[in-house]
Each structure stands twice: as C-alpha cells, then as structure tokens.
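This document opens with one chain alone, in structure tokens, the form predicted alone.
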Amino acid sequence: MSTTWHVLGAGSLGTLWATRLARAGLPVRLIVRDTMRLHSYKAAGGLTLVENGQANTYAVPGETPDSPEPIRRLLVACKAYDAENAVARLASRLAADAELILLQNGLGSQDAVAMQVPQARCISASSTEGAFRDGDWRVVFAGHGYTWLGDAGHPVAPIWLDDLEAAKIPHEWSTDILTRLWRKLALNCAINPLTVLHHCRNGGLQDHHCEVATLCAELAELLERCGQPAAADNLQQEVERVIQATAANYSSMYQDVANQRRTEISYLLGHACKVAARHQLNLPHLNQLQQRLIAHLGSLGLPSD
C-alpha cells in the first residue's frame, strides 16, 4: 500500500497538491493548527478544487499536529515564516525514514527546517504552478506550471515520483536544486517588490524598465559570486519574459500585502541582502529596494519580517 501523503499547511498549494493526489486515490491526510480548524474543515467537508470552472471537493481526512499516528511523508507547504516551528511542532510524530517535501518560497527556510529535523531526508522543491483561494479550504488553479525537486545532499530520486506521476503534478527531479532556488529567488526580487510598491499587476513593471534591468544586473552579481553563474544566465530576459506571460496576474507579494497579510520578504529580499552582506558585496538598488519595502509595509501596519 502506499505510504500516507502528510499534507501541513491548507495554503493554495497544500490545497493544490492535495486534491490532486486525493483524486489519484492515493492516501492524503491534512494537517491543520488546531482543533478549531478541525472543526471548520470537517463543516466544509474536504478541500474543493476548481478546475476550468469545475469545482470538485475530495473528502481528504483531517487532523491536529497532536494526532499520534507517524508521519513517513510530509509535504510542508506553509508559508517560509512558519516552517520551521509547525515542523518542529511534528518532529516528535516523523519516522525514522521520513522524508520532507519543502514547498516554501525563496531561501533560507529549509535550512532552518533540516537543522530541526536531523534525522529526515528534506527534499526543497521549486514550483511555477498558479492557484489562489477563493474560500477556506478551497483552491482555483489558476495556471498550469512545473514543479522541480531535488536534494543537494542525496542527488538520488525517490520512488515517491511515480505519485506525483499518478497525481498529473508536472515534475522533474533537478540535481542542481539550488540553482533554480536561486534563480526563483531573483525572479521573485526583480518582481514581487515593485509591484507592491507600483501597485501594479506583473504587466505594470513594463512601464518600470529601466529600475527592473538595474535589479537584474545586481542579483546578477549576486548569484555570480554566490556560485551560482546558471542561475545568472540571461536573468534580465527571464525575468521580462515572466513579466509578459504573467502580465495580467498580480504577484503572490502583492495579494500578500492587499490582504493585509504578513509577507515572505525575510525569505526573498531580505535573504538577497544579508548574502550580499556575509559576501561584502555592494548592492545600492537591492539594499534600497528594501528599505523602501519595509517602509511600505510599516506604513501599512504589516510586519517586515
């Protein structure tokens, strides 16, 4: 029988994976904050996937962090800031073979994760799927994308894929994991940020240029001395690329702070910037940008954390 998919976090890509492998009859479980959440999504009745306008809702089984049966198979896909304590919080409940599936954004969380959890294989992903909420316990899956696995330290692939197979998850099992790490995570600096600040969707920053090839070229610089020369390769075309396709989207940053919710940017720029620092590299516009950022956020009553 296959081993039990642990799903922690009802964001839009818990909701998102979830569904999927709930609908490829594979065992699925959620993992919610509290008995109160509990409650709430037993009163829903499972988690509903809208799909080209279809709403489909699979009776996924719940429970609490205090459940005692052992997880082999957890898939972490709060948000980077919660990570490490909702894993920590499971710690004492993960088998001695389990493995982490870390769906966070930017760099920085899964470290801190893996330094919880020794004893676990953690497994970083890098997604470009598209979903939203529209209601609790519910996910729009907006734009079909790819997600990329992969374990710097273990390069072997998990036999866990042929799931994912089942499941339609577009996937690839990367070796050079970090690389598309990094490189989401100057996409998401060159991005994210100024459509906050512009207050604009993705196809807004056309009209900002000139500020986006100079952040280009500094996180160029940044990945460059960070090892990491592939994920500077033709960043700037990469990134007005993605501006194109996703013109008429607004970054997740953006729907972050719209719905006055704490935002990832310790994991995303504030992470650009403290490398750049341990590194003594100077990187004006970046460092500026953040500034601004954190400004914005604290004349909005949200954190900068």
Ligand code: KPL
Second form
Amino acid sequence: MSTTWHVLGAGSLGTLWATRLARAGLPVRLIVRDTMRLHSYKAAGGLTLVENGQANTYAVPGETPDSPEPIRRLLVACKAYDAENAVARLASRLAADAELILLQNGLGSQDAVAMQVPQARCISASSTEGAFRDGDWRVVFAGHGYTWLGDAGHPVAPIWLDDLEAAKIPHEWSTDILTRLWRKLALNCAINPLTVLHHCRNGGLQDHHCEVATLCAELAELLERCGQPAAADNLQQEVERVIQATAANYSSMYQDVANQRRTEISYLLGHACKVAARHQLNLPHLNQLQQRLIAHLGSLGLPSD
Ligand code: NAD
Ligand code: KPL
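The form predicted together with ketopantoate (KPL) is what I want next, because the block you gave corresponds to the form predicted alone; please supply it.
Now the complete complex, all chains and molecules, led by this one.
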C-alpha cells in the first residue's frame, strides 16, 4: 500500500501536484485551513487542473489540520511566509518517520520549518514549473518545467521519487540543493525587485543593464562569502539569459504587487541582506534595493516582510 501524500495548501503548486498524483492513482489528501474552507472545497467537488485549455476535476479527499490521521509524507505548498505556522499546526500528527517536501521559493523558511519538526526529514525543492489560480480550487498549468529535490543533510534519494515518475512530475534528485536554492534566490534578487520598481516586464530590464550588473556583482560576492561559489559562477550571464528568455513575462513579485498580494521579499532580497550582514559584508546596492522596495511596498499598503 502506497504512503498517502498529504498536501498542505490548495494553491497553485499544491493543486498542480495533488491533481497529478491523484491522476496517477496515488493516495492524496488535501489539508485546508479550517472547517469553512473544507465546506467550500466539498461543495466544489474537488480540485480542477486546467492543462492545454482542458479542465479536469479530481475528487481529492479534503481535511482540516485537526483531522486525527497520522501524516507520513507532507507536501508543504504554502507561501514561504506561511510555511512555519502551517507546519506547526500539524506537528503532533507527524509520524516518527515523517518526510516533508518543502516547495517554498527563496531561503529561510526551510530552516524555520525544520526547527518546528526536528524529528522529520525535510526535503527542499526548487521548481521552474509555473501555475496560477483562475478560481477557487482551480489552477491553470502555465509553464512546464522541472523540480529539483534534495536534502542538504542526507544525500540519499527517497523511495517515493517513483511516485513522481508515475505522476509524470518532471524532477531530479539533487545532491547540491542548497546551491540550486541560492542560485535561484540570486536570480530572483537581481530581477524581481527591479521589475517592481521600474514597473516593467522582465525584458524591460534590458534598459537597466548597469543596475543589473552591479547587483549581480554584489550577489556573487555574497554567494562566495557564504560558501556557494558554484552558485556565483557566471551569475550575470545567467541573469541576462533569463531576462532575455522571459522578456515578455512579468516576474512573480511584479504579479504579487500588481494583485495587491503579500510578496516573499523576506525570503529573497531580505534573506540575502540578512546573510550579508551576518557575514559583515557591505553590499550597498543590494541594501539600497531592499530599502527602495520596502518603501515602495509601504506606499502601496503592502507588508514589507
Ligand atoms: P499560493 O498562494 O497559490 O498557494 C498557497 C496556498 O497555501 C493558499 O491556498 C493558502 O490559502 C494556503 N495556506 C496558507 N497557509 C495555510 C495553512 N495554515 N493551512 C492550509 N493552507 C494554507 O502559492 P503558490 O503560488 O502555490 O506558491 C507556493 C510556493 O511555491 C511559494 O513559495 C512560491 O514562490 C513557490 N513557487 C510557485 C510557483 C508558481 O508557479 N505558482 C512556481 C515556483 C515556485
Ligand atoms: O523565477 C522568476 C520569477 O519571476 O520569480 C524569474 C522568471 C526567474 C524571474 O526572476
């Protein structure tokens, strides 16, 4: 009998994973916030995934955090700023051999979650898949990509990667997941805040080449200082490549701000500046970028953490 996948967070990525696992016949349960959300979910009849214009609904069973069933495998699909509290509510349900898969972007939330559940194995993920919600309990699969999974403290791959294979979730086990997370964080720091401040698509940053280059130099210095030289390798070139390849897109932070949603700033630029300060590294442009972004978010009435 396969181990049940408990999916915490019925948002874009949570739905993208839950529906594909359910479609492959694997046992999945969705954990929603509270009884009110559970009623709403039950009324909808399941999770809907829209792929290539075709909508399919999967009747994944739902439950609240208070449900009594033990959890052995938990996919944490909340935003970085919600992950720690959401997992804390489930700590007493985790089995002795529980494994958590953390889908959060950026850095900082993974350690915060691991501190809540020291007995569990925490596996971090870095994903280039793209999805967005176009209704309650309904998600559009917007961009095919890849998910790298890894455990910085334990390089052996878990057995359940077979489930991802069966569910056709493109993935790879990574023995350098921290390097991947830092590299993605650096890319996001060099691109996302500037798209918000210059109010432009990613391609608009081609007009701000010097500003991007200066940030890349400081980010590379930070990566070197915190023992991630591979993540610093050719960073500027990679940032320029991503700007060009995604020129027509709005960055995820731009979209959050445009939709009046809280951003994950604390786990991206905020984390970078915090780690730089811890290393007593002076990165004036990165710090200034953080201050400009915080001021901008404040002027829009959005949280700056
Ligand atoms: P989302 O906002 O669409 O979904 C998060 C869900 O978690 C929401 O439904 C929210 O209600 C739920 N949630 C929060 N706290 C909860 C709690 N205590 N109990 C139950 N549910 C709770 O977010 P998303 O876009 O799926 O992003 C999740 C993470 O994945 C983020 O860190 C994001 O940066 C990262 N990511 C997203 C994408 C994407 O395309 N959406 C791509 C790569 C990485
Ligand atoms: O990941 C991204 C995002 O928008 O969050 C890219 C496209 C790489 C820009 O930083």
